[in-house]
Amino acid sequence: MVDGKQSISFRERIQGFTRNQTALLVLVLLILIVVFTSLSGGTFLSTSVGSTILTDWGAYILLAVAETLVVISGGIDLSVGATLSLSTVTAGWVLVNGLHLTSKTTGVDAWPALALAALVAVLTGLLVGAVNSVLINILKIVPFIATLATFGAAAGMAIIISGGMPLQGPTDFSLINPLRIPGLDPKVFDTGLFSPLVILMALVTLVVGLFLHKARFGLYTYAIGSNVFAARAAGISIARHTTKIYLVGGALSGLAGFYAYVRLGGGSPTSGTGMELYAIAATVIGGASLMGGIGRMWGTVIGTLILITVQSGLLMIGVATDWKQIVVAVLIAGAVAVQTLQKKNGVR
């Protein structure tokens, strides 16, 4: 008897366990990372390794976060990759072609040029996350379609404003390097992971959550993604809210893109290019529910962490980088996969 009641208690524990969207994920990203640093012999836990990585997730979280709130609502965006090559075009074009500022303007001296650029962007994003709202709540178009205009049109227009070439603009590399603690030999304590960039995307990243799990923007988000009707019927202005969270999402996408052209060094009108898939995936993997009404922000940012690592790792281990899109495939089938198995066994 004693026995059973153990092994009840030792199952509840499991269960409970496999209720934990947040352990699940830091232990399948766990597993990766010492199976990658098993194939690899160990190189896969460099810092170098670790850097490159931590500056790749800060190219793609912004773009999840953007996703999360979209998808937490009951929507869906395809556009956020297209309007991070569209915002980064328009940043290197208003300092080229506008300024006629030059790649020769590099360090402390591009600051004030970069701080124009992060501010074009960002209005940039806004004003496709502006279009999207008004495609949605005015024409009533919905999300997959009207998002999926937005991306054809802000592709072509990077296209346009950029003549299909990148716009090498005055640039700051030193932000997207990672930092190093001063007086240390890195040759000796190679200490650097975190770049300044990747830091403020951190803090973007966490600003958001909060305001997604502890301030009214979160509660209406997962009201309207849980029961739209039930949100209209306790007062909620379902056309207001979905405009903040597409202008939100926009804005993200723009900031990415200031990332994006610090990142190379210009503009480019391909950043962006297949950047909505992964950020679909990251949110998907995270946890996050395409019915609505469900995700947290913990779990998309592990989630693209995930998605970054298997990228990495496969490349570390010699797996061709055409293999790419399919693992992100087979990474979204199975996040959905085991989302729909937890919601019969009543897990949400």
Second form
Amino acid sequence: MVDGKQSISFRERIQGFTRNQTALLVLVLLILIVVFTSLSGGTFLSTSVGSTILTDWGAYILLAVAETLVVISGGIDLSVGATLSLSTVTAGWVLVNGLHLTSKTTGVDAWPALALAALVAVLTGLLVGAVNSVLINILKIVPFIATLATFGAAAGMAIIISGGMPLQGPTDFSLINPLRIPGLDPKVFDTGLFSPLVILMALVTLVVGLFLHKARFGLYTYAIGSNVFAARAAGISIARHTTKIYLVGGALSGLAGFYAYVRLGGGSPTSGTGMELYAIAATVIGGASLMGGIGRMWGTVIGTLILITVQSGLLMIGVATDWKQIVVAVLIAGAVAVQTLQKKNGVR
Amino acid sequence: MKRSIKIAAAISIVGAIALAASGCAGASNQPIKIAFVMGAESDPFFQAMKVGAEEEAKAEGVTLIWQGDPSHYDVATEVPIVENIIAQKPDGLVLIPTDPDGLQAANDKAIAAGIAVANVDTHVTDLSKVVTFITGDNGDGGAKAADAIAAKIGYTDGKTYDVVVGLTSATATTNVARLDGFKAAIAAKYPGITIQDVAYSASNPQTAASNVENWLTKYPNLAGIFAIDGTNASGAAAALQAKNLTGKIALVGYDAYPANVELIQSGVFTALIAQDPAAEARLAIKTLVDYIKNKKSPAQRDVVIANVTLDANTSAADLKKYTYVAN
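Form predicted together with its partner chain, following the form predicted on its own:
All chains and molecules follow, beginning with the one already shown.
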């Protein structure tokens, strides 16, 4: 015992460092950036790559945020990607088949139509969230199976509504192009990193993050995820609160569908294909536990950034993108290992 | 006593079912049942194929089963669907395999179960027991894409050009055949063109757009993009329009989605290589019906249906003919 107190072992140092989840994630991100920059001969560390990474981050982040809420509450949502697909398609359908607008409407002229697209997409997402809530809270189906069902139904409906083809409609591509500080020549110093829509996605993330960490909404979410019996005993209505969580998750996925609509200039039925797995991966890499009760919004924000950086980085250094899956697998395993270490230390 | 009554009842029920079943099999006026199993059902290519299949099935009086994963182009989801179809005992199966080896076992199991199997568009590795294999000429389509890019960039011998190729997966045989045709044409006719990179979209147009955005940084002098299927074509078109590069980089896509055909006129696409999926489906059903009814194998097992190049010079009538129609 005396010996142990005299010198801090290497293992203890590691354990101490892993307590600071956010610092660890930032470190991983920095290492990735350094590795990709050196292997790409410097091209990776450029504003244009940065803006592409942020554009992709904007596409994934709201799904990851939705997933984080659900995972912290002890559930899982497999339907986020399909909800994105369905929402982007219903938005496209209303504009193209409902209002007979075409891709010839561009720029500021497209804004009223885009506002409507955003509304339709969010309402569609809310609807899927409501179905999830009914399946989980009223029919008492476990979240994995309930959201697997809505995943299939939403993906199928996206195809039926769109006829399997992208519904090309009005858009304003400048909304997803990076904003630049006026007066500075981008050839000398390119300031273009954040597009208006990426800023919007970041603000939405911030608001949800504040609700998660600073409001009763978050407190209840953690309580239910940590111990559902204790939460019930404390007077929290489990059904009412999980309904809120799945509704918010649906609305966020719907907004991600609007993002895909603007980015692709239309509603494409496969816009969300495969994205649920990356949303879950980003959440886990960010430090959330699939057992519930553990997770931070900052972790998810950086976890998503790490995933996208890997995707872009591998392409920039010319490594086959097949490797992406392997790198992602390593990151997930690493994140879970850190969690296990923390549990041993009694850190939450 | 009670037990023996139960057993007798059970035997008589089983007997009745067996009789009924044999009666069904023996009836010659039972309509022929043909199943289609594909990768991602949402792919407009398959939707266009469905239009042709439904037309032909109606004309031949065939009951059509149409089944695929809603949106994943994946071996893992396709194999169980084929297993399920085999259990439904159709007379014929038109299989569009997502992977040549991954679907081989399921393909052979269907044949062993007495189902006449055709492969359409893509194929399994061992085609020896398959009634027919019908495909678009993907190799030739790839070569046509190379020609279209070369024409757009004003290819001159002695100069060098960078191009990239967006694919959906590394194993889909159509993707591979198009890429091979593209590479062969470049090697033979356009030695100044270098294929710098390929990347995969996994059926998601947002990923396809992101790949193109990264390439634009990596290859500042990028001359051309070959977007090997509809998903990649959509993603690449959006990325180039967003970056105001319409017409500045040669973009040749594949598959005639109505939205993409419109973009030929506005100059976003240099050209689209179009297939005729409806014709493939019609021929597949016709060949299978002939085989099931008359036990007659087609004179030629492998049939290739030509691809066409759609560009700004294509007549409106031809554009209409090749544009995919949704249900």
